[in-house]
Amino acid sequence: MAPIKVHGSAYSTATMRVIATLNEKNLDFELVPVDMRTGEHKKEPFISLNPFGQVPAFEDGDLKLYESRAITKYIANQYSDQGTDLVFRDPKEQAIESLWTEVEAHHFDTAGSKLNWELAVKPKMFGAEGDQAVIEENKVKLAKVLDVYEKRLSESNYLGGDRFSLADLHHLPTAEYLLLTSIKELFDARPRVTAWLADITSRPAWTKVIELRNQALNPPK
């Protein structure tokens, strides 16, 4: 069989998404660099993977994906037999999961992106300063989403349910970076948040992508 591919870039929040789903599931799989600070993203052959431009894009066989919520969805069903169950089977339990995963892409993230590229691409990667204005605004939004989840963890030891899926998966990536900003007050300053975010990003198959990530970042000279 033709090796899972992930085409993308090992610091891409969506990309990290992906690989961390492979990595739960225990999975090989072969990580093509774009390098997207010169636009492979924006060109053949990438834009025949994903004609929208956006890392990542997966192939699987003769299977083709791109957005990354759809790919880890793809690979927690596929692989459902293999390593930790992302998805629950019940249809309750698996609507109120889907609940979660459609408020961590409609809510959490586009806040959260919001933020991290104001506070940390803007500054590391072009120098410049954040739109302060933006930031107020999403810091305001975030707040919100983060009280909404302080009381699903009340009620929850995760977002999905009473384990660790796809809900919580998905929110990894954009919580990895916001964390090492001075948005982690907000997160600092709801205990259950806080215990969450420690327990998820704690995972080996989250920690490999970290070590993934920090390889491509800072190459061996």
Given for the second form:
There are 2 protein chains.
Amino acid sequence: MAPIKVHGSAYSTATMRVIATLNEKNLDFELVPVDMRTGEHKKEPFISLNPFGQVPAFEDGDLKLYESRAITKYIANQYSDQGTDLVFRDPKEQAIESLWTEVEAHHFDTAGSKLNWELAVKPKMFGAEGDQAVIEENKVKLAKVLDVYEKRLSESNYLGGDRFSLADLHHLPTAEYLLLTSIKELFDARPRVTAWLADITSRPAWTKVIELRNQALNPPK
Amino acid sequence: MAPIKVHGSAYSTATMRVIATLNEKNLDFELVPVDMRTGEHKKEPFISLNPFGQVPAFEDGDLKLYESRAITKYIANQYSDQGTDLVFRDPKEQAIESLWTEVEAHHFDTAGSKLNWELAVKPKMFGAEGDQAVIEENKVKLAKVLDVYEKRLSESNYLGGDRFSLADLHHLPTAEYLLLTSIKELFDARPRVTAWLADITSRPAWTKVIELRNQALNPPK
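Could the form predicted together with a further copy of the same chain be given as well, to go with the form predicted alone?
In what comes next, the whole complex appears, and the chain from above leads the way.
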């Protein structure tokens, strides 16, 4: 059988989300590099895999997918019997996991990815200063999201339920980048959020993602 | 058993998304009105149901949820054996449905809800003019999304697969409002998108949502 292919970049958050899921499932895959600095993701052949021109695109045999959160769900369901079980099957437990997956996408990541762009990508990749108004606005939003998380994590070991699931995993890439910025203070001020992040970022499946990212950011000369 | 409760507003897009799903399943529910004009959704008791202060919130017995797309998935899974089957169960079919559900949330609705705000809500509810720069930017984005849909609908009867599913249903509220604005031109210019919208907006479950919305917008004197 043809191996699973991930077309993307080892330092893109959405690609990292998919690779983390594959690692949790102990699945082999081929990372087909897409050079975002030269705009490869906006041209053929990539846009035939994803017409929206965003990494990653994904292939498993004849199945072609894009949208990182659809890919992670597919991997979790299709390979449910191997590696870490990343989803819940009882409809009510599944609903709670789904709620927190939506919160990640619509609250955490909308604020978090703007902060990551202004505080990390713009200065480090383009030598430009971040927009202070955008930073302030999204800091306030993210702080409110983290207050909700702090409360949730007083009731449950993980966001999605009593065990680690996609609802937690989806946060990893953006959270990992934000921990390298001044936003770390927002996490540090909330003990349960801090403990949760320390737990999920130390998972072996995730540390392998970071190794791959670091190689991509600092290739051997 | 206590009836299903939807705390929300019959003219809010996210509330309409949930009610459409309940109607497809022929489920009885109680709509507990939340008056957004007086900011009830930002105060207790509502924010105990959704700390993010957005309608709707949802109760089914002891299960409490928010985030409209998590609620629709719960209804579709929990009540899978009644009314319209709204999800796919084969992992590959499910993955394709999930991909288009993500496209709705991250591409269609991000552009569409900004256009709805500028072109309908601002002028009609607040007597203010829409921001032309925001309108132009999001018209370009939505046109690109609809080009992708036009191609998809040449390969498949519905976005999520060969039958109507949540991937289509999630579009209904924002699309319905946009059809009342100048954005209708963007839909009209694409024959497969036009036929798809005519099909899904004529579903009896949806026309009941519109009746309820019209009553809320124009209460009898």
